[in-house]
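What follows is one chain in structure tokens, specifically the form predicted alone.
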Amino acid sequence: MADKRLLTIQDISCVGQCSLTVALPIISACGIETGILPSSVLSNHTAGFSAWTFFDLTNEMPNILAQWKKEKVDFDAFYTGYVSKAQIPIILNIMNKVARPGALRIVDPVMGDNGKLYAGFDEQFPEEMKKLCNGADVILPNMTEALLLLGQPYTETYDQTFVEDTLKKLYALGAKNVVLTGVNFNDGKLGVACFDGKQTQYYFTERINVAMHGTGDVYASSFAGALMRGKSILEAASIAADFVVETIKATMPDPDHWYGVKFEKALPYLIERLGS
């Protein structure tokens, strides 16, 4: 029986510990063969640096798909991150053409944070992202992305009723499971809320009051790896949340390391958790 193989589709930020430079090592450390499809190449990520270079790989995606078809390459799962509006129909076609039976679709609808769209995304982008979320086995939005998908104004304060109403609306977009990240009820904890169309389950960790780049990618990548290892949605969500906390703790002693988290130092923790 062939080993499980996952394809992750997102950008390469050459420096900055995010996107593919995070996804490939983390998912590989989970014991899952990881293929990559770069959506673009950046010199560095767009948060905190003064400028960046950008090269769009949209036109190369159909050529890569054609070669994979010739070589009979296929995948057990797809995990998408930072992609452009024009790439979404291409990605949906790729998922249809090189999927093994029952292949999972994990969508991190990377669009923004702290109530704002990321640089380079226009106001129409959330509507296109809905197409990628429709039919996904799991979507992993933060609160900003959730409200962008729903066309609702951003709010930093909310209660459990608001969260569960948001989950139901996201589920109605067509995903089979919703994992809302960064849930915070102002009680010193930070966590996730998982919804499968029937029940909501929560998992919280200690809240560390520091802001670090790349933690969303670390979360989604470790979630995807754990899910591929046979963990349930809640188990994968919990392991990923704990792993992010460990990466933050590993980074905090170095105040000059502002551009990402030292996830490499926490990989032994992740591997140990997956073995249990």
Ligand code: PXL
Second form
Amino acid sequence: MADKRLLTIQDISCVGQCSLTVALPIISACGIETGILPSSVLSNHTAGFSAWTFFDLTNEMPNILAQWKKEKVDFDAFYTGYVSKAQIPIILNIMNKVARPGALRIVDPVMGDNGKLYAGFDEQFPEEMKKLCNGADVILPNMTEALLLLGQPYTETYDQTFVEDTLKKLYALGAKNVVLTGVNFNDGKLGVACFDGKQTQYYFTERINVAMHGTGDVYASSFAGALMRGKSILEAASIAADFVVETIKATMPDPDHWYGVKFEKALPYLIERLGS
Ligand code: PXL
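Moving on from the form predicted alone, kindly provide the form predicted in complex with this ligand as a structure.
Full complex below, order starting with the chain above.
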């Protein structure tokens, strides 16, 4: 039996500890072979740096697919992150063409945070992102992305009824499971809400009151790795939440480290949590 192989599709931000520079090491540390399809190359990410270079790799995607088809390359899972509007139909095609039977689709609808779209994404982007969510096995939006997908205004405060209503609407976009991240009821805890179309399950950790960049990518990567290691959705969601807390704690002593989290320091914790 061939070992599991995952393909992650997102940008290379050369510096900044997000997207592929986070996903590749984390999923590999989980013991899962990780192929990459870079969607673009940036000098650094777009949150906090004053400027960046951007090289679009959309045109290379069909060439890579054609070559993979020749080599009979295929995957047990796909995990998508930061991609552009024009790439979504191409990615849907790639996922259809190089999937092993039963391949999982894990979609992190990376679009924004704190109520705002990331620089470079336009108002039409969420409409296209819905197409990637439709048919996914798991989607992992934060509250900003959830409300962008639903065309609803952003809100900082909400209650359990609002969260569960949001989960139902996200599920109706055509994903089998919804993992809503960054859920907080202003009670000192931060967590995730998982919905499989029947029940909602929550997992909370302590809320550390610092905003750190790249934690969404660290979360989705460790979730994908744990899921591929055979954990259930709730287990993977919980392990990923605890891992993110460890990465934040590893970063906090160094206030100069503003652009990302020191996830490297917490990899032994993640490996330990996954067991043998
Ligand atoms: O972490 C999400 C992300 C990924 N890639 C790039 C980004 C961001 C968030 O700002 O700028 C290039």
